[in-house]
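Shown next as structure tokens: one chain only, the form predicted on its own.
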Amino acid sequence: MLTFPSGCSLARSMKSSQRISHLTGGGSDGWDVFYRARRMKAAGQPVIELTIGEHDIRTAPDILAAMDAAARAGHTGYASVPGTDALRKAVATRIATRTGVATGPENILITPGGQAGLFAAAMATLDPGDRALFVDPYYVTYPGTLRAAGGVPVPVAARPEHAFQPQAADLAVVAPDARVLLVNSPNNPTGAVYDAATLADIAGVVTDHDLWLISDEVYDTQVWEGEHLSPRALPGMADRTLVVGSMSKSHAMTGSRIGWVCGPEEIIVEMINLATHTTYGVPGYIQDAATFALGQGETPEEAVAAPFRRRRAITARLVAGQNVVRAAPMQGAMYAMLDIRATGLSGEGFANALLDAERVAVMPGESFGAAAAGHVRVALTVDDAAFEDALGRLLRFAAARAGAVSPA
């Protein structure tokens, strides 16, 4: 029979670590409306979900056929932890072709999706207590990922009046004594594509303060205005930049969990050691399917992106037809960030009221940080007709609410 010293209890000894219990920082994360919409839909209510970045198409049949063939051929055992030679080479070739930066397989670690790549990059660059900067608005996992690696997350606001482009002066204020800056372009949630001037400013701050740069580029195939520029291609940046990429958005392979980190060979070697102690690699048949998909060139990537380009045009047309809701520049990614401050509601208040009144679910801007307050993020992820109907309902609802707001 187990016995315990006086005053000791099993319950007290089985507490989780502070590292995991404080992962999200506590408090509401603003996702209550998402979970409520899911409950309503499960109960049979006709909710149109414009919430998460999940394609309304599935992985292409030829990619699935390649996956099936690889599995049936026996590639179902342990795969090489860094990634198969073929996939590492394919990813390196893709990056070198698109950025002009010499890249070889030795610069690539294959990971179980972009999120695992972000975690590996944070673990590789942060020691406990290091300050880690990230741009606000941000993808929801960023602060928790940085905390999981022992970092102290520090948001840097990118404001709507600057089209959500981060400003060098704001970065420079918090850069002293920091270790890492995490950026994302094309940006989720705002749709901003960082221009050459912004990236030059980012590179200047990173260089001046001797920071690592983690560049999340999972939306690099979804650019509607301008062009995607990788900061790794800027002078002096290849040796201090880790680029995170993924097949999820470019090839509608979200459930396959296949991504990568690209960086200097020396740190990739260290990250392979990390992968040995955590993920132990990615299934070989999935890697073979990814290798096949990348071998098809840009045509399938353009086909996956095409619906979002169309729905961006629908958004621009409908928003232009009214004067209550404003759209942030929709330069890239599968989202529109809408300014609903004229309604007098917060983003969270608007999203909840819209769900109740119109059965349309969108994400509150506050879900993605303080800089997105008074906005909602709309995912362009249902078929065109349903999307136009839902966005029309949102705009009419906003107009009605704005009409109810008393003059100051």
Ligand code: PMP
The other form holds:
Amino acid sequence: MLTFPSGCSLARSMKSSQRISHLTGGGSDGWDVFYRARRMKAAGQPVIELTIGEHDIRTAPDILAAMDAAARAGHTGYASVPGTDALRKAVATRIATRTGVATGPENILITPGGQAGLFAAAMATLDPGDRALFVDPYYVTYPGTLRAAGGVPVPVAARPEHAFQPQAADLAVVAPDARVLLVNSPNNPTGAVYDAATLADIAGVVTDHDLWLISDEVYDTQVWEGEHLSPRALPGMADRTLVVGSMSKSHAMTGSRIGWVCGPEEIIVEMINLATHTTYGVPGYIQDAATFALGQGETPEEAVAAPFRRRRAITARLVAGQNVVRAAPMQGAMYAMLDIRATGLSGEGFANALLDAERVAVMPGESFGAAAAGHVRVALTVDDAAFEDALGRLLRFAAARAGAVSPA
Ligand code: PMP
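Could you drop in the structure for the form predicted together with the ligand? We only have the form predicted on its own so far.
Below is the entire complex, every chain and molecule, led by the chain shown above.
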């Protein structure tokens, strides 16, 4: 081993790439309250966490049994990089059945989770310096993912007064210089499910300006109001749309890291080449378990979604019983976006004060972008009784704060 008299200074002189050091954009991002809640919990305080999108149930035993059987049968070596034939076929069939768009295994790349699918989609569609539009409020990794692919992320606000549905006029302002539009419905963090009119607007903008559409549909099985519509199914859209899917949310398989990208065969072939040089595929026993799970159809998906449906109903009932906090339409996904502007606090101020006063942790809206300022995102991810207790405390806290702002 070589030793250097001034080894430390040599290490300090080494610089990481700008691509990686600029990935997250820097600055405080409103996640401080999350880390503070984690520290309080680790110190033994009874904090109820309604923060990240992780189920309070685990992967179903029959899926685990399929995983175990596949591993014991020897599917522990390198798996096929694009995904096993069986899983690519199962995903293609699921998409074709649910959307009516002809889809074959050649349109599918299996990825280690939706996040790797988002990254692959960004890499496949962006050249360095290309502008990539994304809707604000947004899932936290979007700007970094677009930046990692060399893109310049450009937020397009979807405002509370429009029920967090993006507007054609806002998209049209920024679309002429862009290469990609990234959308997400059902939406994290807002709970919006884009309606037919919004999707028609999105399709119109990307067609008029010749953009790629990346459609993140990882919450497609969690729809409480309206229906999930995939923009890939709109006329002319299959050629310019990459759909990102995942079994994290639909089958409570967050830790198994299993998802996909669906798109035109030519670009999927190029993305397989990217996978060869990055992930080298997904473990075969995980893919076999996923194939088994998809073979069970919608019943297990409904079972995984059911607790969120119940807690959404609890939220609607409790919010209807007061007039300080307003809920954005809770149409889908495992979150409620609550407007707390009547308390006079910012989302961040509210979340911090709530954590101190009530030991309830929620995410400040600001951590998901400027358009969610004055809101907090509540994850519907603890058991019903604890959830009702925590939400009750949040609403009483808000009422007390609003009283302090306006004695009337
Ligand atoms: N997209 C959205 C909107 C998400 O909320 C998440 C996870 N929270 C992902 C993608 C990535 O999920 P995964 O990589 O676990 O499939």
